[in-house]
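Just one chain follows, in the form predicted alone, and it is written as structure tokens.
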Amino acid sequence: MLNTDKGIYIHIPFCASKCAYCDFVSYAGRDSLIESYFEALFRQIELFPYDWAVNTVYFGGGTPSYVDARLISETLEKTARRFTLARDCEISLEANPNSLSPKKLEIYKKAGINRISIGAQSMDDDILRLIGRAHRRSDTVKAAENVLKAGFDNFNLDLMFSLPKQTAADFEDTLKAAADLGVPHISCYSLTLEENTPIYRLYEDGTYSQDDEIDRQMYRAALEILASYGLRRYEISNFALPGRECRHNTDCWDFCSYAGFGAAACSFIRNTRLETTGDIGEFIRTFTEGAGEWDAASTAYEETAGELAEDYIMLALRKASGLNESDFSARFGEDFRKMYTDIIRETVSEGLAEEVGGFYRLTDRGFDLAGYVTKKFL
């Protein structure tokens, strides 16, 4: 059965400072544009032309918790007016530990936000300094305590591994310290070196290096340690207690439609992908000077059936449940097994994948080589 859930993504591109590894569209020192940015954002939301019932709303960034909490509250109010939010709509907000005060949490809770995602990244103060994070371990502990006190029983910690000077033992300590906070969801991402970031230059000139074997050792530690706390892997980088999976991300991996609002926000509607300009000034000018279309500052790309199928496979193989073969056939009018007979046979025989109950999914070894497996289908 096709999943028809729809989601909303809202990009807040402002930060207190730029982290050394960050290649996202985010800006520090642009606070003078915050008010006018939100005015433009409200206008873009109002212009959306479809009557959508929405399953999830996600505030990402940047650092949404950096801006005045009343702006987040007002944005959610505008969103609720324009869309029909499901009674159990998951409404998430990304936050940094040092900008998540009890007062802000109170405002978020009253506004209807019911899930907080905290960008902890590490529980090691020396590593946090190296990667340009403004908070420390104690800030993360306090933020988690405040989240629970504010009545949020659904929250996430983002963690990173393969960071500069980080040993396997360091990451194991971070995993245990994070899980000890009672968090029901943890995301673990291996550091991706993005060009034009300060940390990339440090690796390029040989100051630091990455080791694939240590990277995999850290990932396997996450599997083992988080499982001991009851957090199961449901996607290659995400672990949760049963029922605490992030529905916004799950819907994206399930190939649901979503609309993105704000500078650099992306959308996927039917067979079209859209990306809004990442230039804050251009975004503001477009929607404060009488833009008549919600996608006036966006670039659109209509995908072919083949491209859509490849995207579907790439996303489905990230999930622990894998690719639903009947859903693939319903969407694309093709038999997955017949289309990819040789690849399926090869990957299963190599112990990289398995077929179980109508699903084609990666094994533990397959997740270690997920990029290698996925490329076979592209």
Second form
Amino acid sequence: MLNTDKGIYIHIPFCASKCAYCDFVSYAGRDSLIESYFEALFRQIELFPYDWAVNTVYFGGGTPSYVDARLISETLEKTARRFTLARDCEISLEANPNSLSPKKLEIYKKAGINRISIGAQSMDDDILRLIGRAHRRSDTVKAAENVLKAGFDNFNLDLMFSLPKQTAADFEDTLKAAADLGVPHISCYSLTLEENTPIYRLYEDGTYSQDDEIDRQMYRAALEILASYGLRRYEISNFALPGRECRHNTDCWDFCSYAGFGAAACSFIRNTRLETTGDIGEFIRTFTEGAGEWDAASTAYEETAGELAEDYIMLALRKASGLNESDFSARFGEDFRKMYTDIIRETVSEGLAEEVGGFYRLTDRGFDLAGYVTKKFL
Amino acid sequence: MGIKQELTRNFSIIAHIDHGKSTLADRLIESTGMISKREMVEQVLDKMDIERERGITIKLQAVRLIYKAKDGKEYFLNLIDTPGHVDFTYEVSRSLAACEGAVLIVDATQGIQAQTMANVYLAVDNDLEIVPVINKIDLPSADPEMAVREIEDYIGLPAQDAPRISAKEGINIDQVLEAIVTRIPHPEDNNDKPLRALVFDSVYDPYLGVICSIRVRDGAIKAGDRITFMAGGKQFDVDQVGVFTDRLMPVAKLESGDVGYFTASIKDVGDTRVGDTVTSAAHPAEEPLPGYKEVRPMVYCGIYPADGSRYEDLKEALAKLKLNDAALSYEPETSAALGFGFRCGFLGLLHLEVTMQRLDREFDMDVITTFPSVVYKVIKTDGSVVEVDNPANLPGPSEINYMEEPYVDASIMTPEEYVGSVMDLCQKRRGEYVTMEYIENRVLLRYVMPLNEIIYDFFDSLKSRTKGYASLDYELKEYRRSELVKLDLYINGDIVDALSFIVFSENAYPRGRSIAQKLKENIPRQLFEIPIQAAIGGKIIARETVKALRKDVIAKCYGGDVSRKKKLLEKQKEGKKRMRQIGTVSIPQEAFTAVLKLDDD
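Show the other one: the form predicted together with the partner chain, since we just had the form predicted alone.
Below: every chain and molecule of the assembly, starting with the one above.
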């Protein structure tokens, strides 16, 4: 059965401060724009032309929890007016540990938010300072308690590894401390160095270096430790108790359609990928000065069948379940095994992939080299 | 004496690179008014883009100027341009042989340089009247008196009256023209002798065939004549004779003293070698003009298309280049590592470099080149001698009695403060010190060095040690017996033929190490560990290891990342297209190029 879910993504590009590794579209110190941004956002949502029944809504950022919680409630109201939200709709919100007060959580709960994702990143205060995070370990512990207390049984902690000065032992400590909070979902990311970030310069001038061996040691520690808490890997960087996987992201990896609202938000609708301007001023101007189309500030690109198939493979291989061969042929009318016979044989013989029950999926070693395997299909 | 000869002057301009030769040529052309200023393209004599960029002239050509002198008479001034680089010394000498005199430019800010000296010697060898000119007097750092002193002290020419000019600003150009008329002798009238004309250039034109630039010494040549190339041996019927104005201008005949061209439906520039003598087939001269020699390539390397499927394109491109470049040689070769390509011979490294750039610019050919090699002489145990320009063809050690390599006389001019560093470099490159001469605050060093060491990144090292101030000139001297070995590179146990080279045995260890290191840096990690070994015979002398790829994964890929991440993967993969497969290892094109550049400092 094809997954036909649809999702909504809403981008909130405001933060209390910019983190040293971040190259997302997010602004610190632009609070005066928040009101007009939401006005524009509401307008954009109203202009959406399709009548969609949606299964997930995701508030990402930036830091959605940084802005007034009532703005989030209002956005959700507008969304519910324009879309038909499924009864079991997953509604997630990204939050920073130090901006997650019980008061806010109460408003979120009331508004219908049912999943909170906390940007913990590390449980080591020295490292948190180094990467420019404003919170400390105690803030994360407190936030997790508050989340549980407010009745959210579905929540996530984001963690990072391969950070400056981080040893494998440090990360194991972080993993255990995080899992001990009773969290049903953890995302673990190896730090990606993005150009034009403060942390990139530290690596560039040799202050820190990333070591692939240590990086993989940390990743393996995550696999083992989280498994011991019952959190199993369902995607390269995502671990969850069974049934607590993030539906919004899973749908994305399953090649479902999604509509993104707000500056820098991306959409994937039928065969077209859209990206809205990351220039927050332009975004606001477009939608407060009478734009008539929801994609007035977006660039659109219609992908060819070949490009779609490549996207599909890249995303499917990220999942632990792998690529569903019958799903592939249903979508693209081509036999995956026939189309890629050589690559499949090669990757299986290299020990990077395996074929099990109609699925083509990465092995443990393959997960370390997912990029290498994916490139073969491009 | 014919009046025509009396009113003709044939001259060249000689100078060190960048001392203003092309600029002065332009000013002379402008001042004589033969070509209107409107038509003047900047630097008329330099036809090719590359030449302009590098500030040198590769293909020589002549131009006829009409000058009304102060004595009221109108003169034909034939300016013969000369190539400006060490690789083309022979062509320069033939151009000079077509003249009676030479304008010697010395830069008032730099004084005499290595090439100034080398060119003066060539001019003196050809009995030319030398007219010194001091250029760039407009520059704040100009010291014309220093330049005059140097010309007098080190070349031995009176220079007090030398025109002080600025070719760039057009200052005192008339003085140069007057000096050419008054100082340079007119050509002799030898019209009654059998035809002898010196070939000093030839270029291919798709409509006319080869256009042969000649200086008529004796007799005359006109359309319809049947002529013989005395060294080349081939005969042709002349279609057209003419002179060079701003274009080819046909004339009725060319006679002794004239500089011009002829065409004869010749298809191959190889039939019209520079230095050859053209004579009449019906009434041949007894002796050719002196000085012809066959120019042979001194440096060889393999050239392969970066994209193996473009072999035919490369073949066509080389054939087209060859049309206008008799000195370029090429023949097909195959490499296990690089596939189908060509072994190409060049006069020197610059010739090689210029050819690469022309392949890139004129033919859009992206190529991989192998280590340049000189021509070694191998004296085999059976007494026979073979010449080897490709390490792949070196006979096995048991067949070799001994080997010889070419040595050159090298002249290096450097500012005084870098002498120590330059001498150190020459010693490292097996140079034998000959002499050292102080010229004001500069030093002219003479070394005898193996050519092998010069083609190996020597010029770049020299430039970097002297902040770009040193200049180099060299000439083949002799072959000498030498201890040479073939160094092979193994990647993952497979020999990479394209990386083999012949090296002086004492340098084999450091060079082997350095190349193994370079390869390690340029070969991307693969699923398995890749040993890189340098070996002589079967003996490993250096080893490096490319560690296995442990991680290649994008950490985050959500709805907003799809396009960006896929582009990232595609970009990474793009680099892989240019990979060459050696056994199970993929080697990027850059690895082959990187090993060509070694820094010994």
